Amino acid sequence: MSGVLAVLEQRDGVLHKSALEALAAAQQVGAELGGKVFAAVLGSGVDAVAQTVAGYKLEKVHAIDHELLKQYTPDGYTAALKALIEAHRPEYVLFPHTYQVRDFAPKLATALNRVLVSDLIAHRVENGALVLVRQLFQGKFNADVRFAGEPPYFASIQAGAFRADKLEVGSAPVEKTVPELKADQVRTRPLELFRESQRAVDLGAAQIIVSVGRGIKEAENIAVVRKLAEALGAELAASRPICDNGWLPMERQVGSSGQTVAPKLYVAVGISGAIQHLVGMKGSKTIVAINKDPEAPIFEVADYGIVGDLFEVVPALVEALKK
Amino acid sequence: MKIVVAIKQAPSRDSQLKVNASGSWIDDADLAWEINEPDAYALEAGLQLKEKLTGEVVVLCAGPERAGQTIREALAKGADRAIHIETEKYGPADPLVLARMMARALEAEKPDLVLTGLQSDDLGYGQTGVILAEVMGLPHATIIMNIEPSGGGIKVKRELEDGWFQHVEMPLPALLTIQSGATKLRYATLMGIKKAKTREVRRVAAAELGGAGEASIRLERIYTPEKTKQSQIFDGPAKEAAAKLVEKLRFEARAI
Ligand SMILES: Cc1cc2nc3c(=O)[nH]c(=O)nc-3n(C[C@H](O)[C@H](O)[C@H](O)COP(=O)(O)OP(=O)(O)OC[C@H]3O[C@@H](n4cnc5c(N)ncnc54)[C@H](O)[C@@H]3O)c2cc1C
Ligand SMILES: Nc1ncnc2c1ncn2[C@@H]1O[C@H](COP(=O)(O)O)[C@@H](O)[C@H]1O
């Protein structure tokens, strides 16, 4: 095995939080399968970035710089790691599953005539080969997933699929890199981050919350939630399509666009639990599902559950309270 | 301006869904099937687009005869012609043998822009977009809320981590994956039902698109997710589901 290279989400000099996650999946992978782990860092003026990955045990931090990754480009990105790894070979090329990596490491796996599985919550060795554990339908159902044909091998890791504090620490050292880019290689133009609003609900306060999500139907059935949450003294929140539809503001919506929270009791009403919801409020201490279909993911976090109708339950469950 | 738009098949959100006998895939003998999700966000972006600066909205799709259905509604709400690439029950092998496929299918189009919803609901790759623009040799932008015109091409709004967004310029054509909920969905109008019945669908078997292809990436086998914490599930008369779980909450998990 030639090795596995970890490629580590940097803006600013600051490490993206899921990047060590990464890093410790490629030591991890590199230790099971006898190889030698390698990290990257792209941009402009990493040394000092490249200098803290050189803190854990790896054979090299690459750091790749040049003026035309100053700022995040899928093509600066892809060119730039296309050449580290054409020059260097590595068997598996792990990256942390971001917003980031989703634009880009599909199209670098393609330039490399390979495909990337994405998303990865787990994995494991058989016969000196991997298996890698990514889901379906939403999370509904797992599929074990192998590679076919030559390496080099890409995969991107779940949030929270790795653990960064089982990372080992050393002493590597770091080859920077200069790759020849052009800026005509690089077709788009970003501009500057900019949030939208400002959020005057403090979610992340609040000892209860109810969330609603699309099991609700209708606008106006959101009046029967609320009143669950009004017995029980709750923040009202919501998944995602839920505020996208207006139905309640954008500051109330929980997960990984949305905010995260960790009440001491999460009740989830009429939500499916997808992954996108579940890194929001999967911290909460006591969570409780409400939803009609048996197999929804959101009973595999839940430590209460009632399978049932939400319409018949969530009355039911207002009454019971009152007593 | 000629907008295609990849809209993929799905079962219906409220399906229940049950492996088959293989472990290979779901049973899929019994579902009822709908627009896979954002697919029909990327629509709307490409009407709206469409209405804005004229021009012409091809939808392409590859799946079995059944997909058939999906086409029509996207030609009921407005598309104006689409492409069928007629594929096997279970569809190619992997999202670069399929994008290869619709770049393929696509050869003769020379679309000024692509829209692929950023994830599908059953594979869930969210992938098949941004091969396919490296397929077309096309720049890209992924999780797009809104297009806008700008110069000879387009600013789009990118959603990123944690409530952040970015506008990012790009020339013409390109290709960018749509996020859903941005905007409100149009309703299929009578007339518009009616007028799909004469729109072009050209049907082309994969096989004449260089077929199933070899895979890079293998699924071997679809389960049920082991349960990870010990929930205590309560079904039966909701009256009495929910006085058991009022009563957990107050002396075992001790939460109200
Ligand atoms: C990049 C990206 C970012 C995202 N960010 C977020 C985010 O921050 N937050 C978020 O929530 N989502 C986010 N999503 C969306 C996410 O993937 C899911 O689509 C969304 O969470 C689904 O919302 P839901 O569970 O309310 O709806 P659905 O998935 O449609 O689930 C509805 C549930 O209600 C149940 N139900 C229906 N009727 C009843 C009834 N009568 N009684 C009881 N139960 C019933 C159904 O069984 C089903 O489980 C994001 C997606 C992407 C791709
Ligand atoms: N069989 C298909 N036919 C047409 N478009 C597809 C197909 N599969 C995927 N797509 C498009 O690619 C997007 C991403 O799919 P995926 O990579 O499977 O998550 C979808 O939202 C569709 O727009």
Ligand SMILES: Cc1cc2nc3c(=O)[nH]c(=O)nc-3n(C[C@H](O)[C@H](O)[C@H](O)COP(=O)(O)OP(=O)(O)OC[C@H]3O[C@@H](n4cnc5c(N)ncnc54)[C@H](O)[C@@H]3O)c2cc1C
The other form holds:
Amino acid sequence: MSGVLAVLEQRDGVLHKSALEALAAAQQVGAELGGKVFAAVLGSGVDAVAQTVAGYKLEKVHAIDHELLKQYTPDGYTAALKALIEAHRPEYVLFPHTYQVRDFAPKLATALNRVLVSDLIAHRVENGALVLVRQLFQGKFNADVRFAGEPPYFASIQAGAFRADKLEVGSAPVEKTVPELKADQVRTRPLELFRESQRAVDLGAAQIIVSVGRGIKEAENIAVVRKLAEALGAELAASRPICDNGWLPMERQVGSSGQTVAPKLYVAVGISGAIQHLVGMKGSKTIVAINKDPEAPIFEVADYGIVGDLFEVVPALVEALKK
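Structure of the form predicted alone (previous: the form predicted together with the named molecule):
We keep it simple here and write out only the one chain, dropping partners and molecules.
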């Protein structure tokens, strides 16, 4: 195989929302290194989801199908992927950085006597070699990571770091593989799938987000920003201090301890831009910042900035949008 293999998470025939971002990363890395790009989906009865993935520009889609993969287990996934990797020998193996991947990918890398570089935010190619960028200390520092030793090299991609809308479409063949798995290889027995209580909003799926920070001063003033969100047809979100104070529910928090989002438009109102917040929204396609402090860090990542009092700027924007 050589090239780049993207392992795409799916459940009941539905791709995880970060899976296509990992595939976009694989396409970019493959193009820059001049290598072929492959994808793999695991499960039982994965023909339909494999055909969906085959609609992108890839060399091949590997549909790894087995009854013992119907429910996720780290043993089953590790055994199946180890066999695929040993048979086809990709140079790079990329995953979306999901809870499931965090569970089995280190085990898979260790089984092949390799390491996993987790939660990448960017990459570049230097002298024909891939350099990966990941954050340390809740995003306060960026670290360059280079692989040593022989491939395969394993890495997971932070949600929002690559954009799924940049994927190149195409038509790839699907190769179905039934791995040699036995029941005694799987030491865990999955129980009923845990489901957290239904959220009122999934910010990760929102196309437009208006987010409010400490500059709003009081809980009662959030109504000012809510009107802007309504005028834009946006979801209302917040930085951590707003949610810590109970002014908005925790499910609306964006940042390292909240949700990671990558909407088409992110409007930051009264948010200074602490690194913990930037980690959660820097993947947004267009960022608009409104802040009275011209030195606020949020302006360093903003595509458009408005330096002014939000209590003057936001009502003016609402009026303009109504017109």
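Each form is matched to the other, and the largest set of C-alpha atoms that superpose within 1.5 Å is called the rigid core. None of these values were measured; they are calculated from a predicted model. Positions refer to the first chain, counted from 1.
Peer 1: Inspect the rigid-core superposition and answer whether the C-alpha of Q28 shifts by 2 angstroms or more between the two forms.
Peer 2: Stays below the 2 Å threshold, so no.
Peer 1: Could you check, with the core superposed, whether the Cα atom of A80 shifts 2 Å or more between the two forms?
Peer 2: No: A80 shifts by under 2 Å between the two forms.
Peer 1: Once both forms sit on the same rigid core, is the C-alpha displacement of E126 at or above 2 Å between the two forms?
Peer 2: It does not, since the E126 C-alpha is displaced less than 2 Å between the two forms after the core fit.
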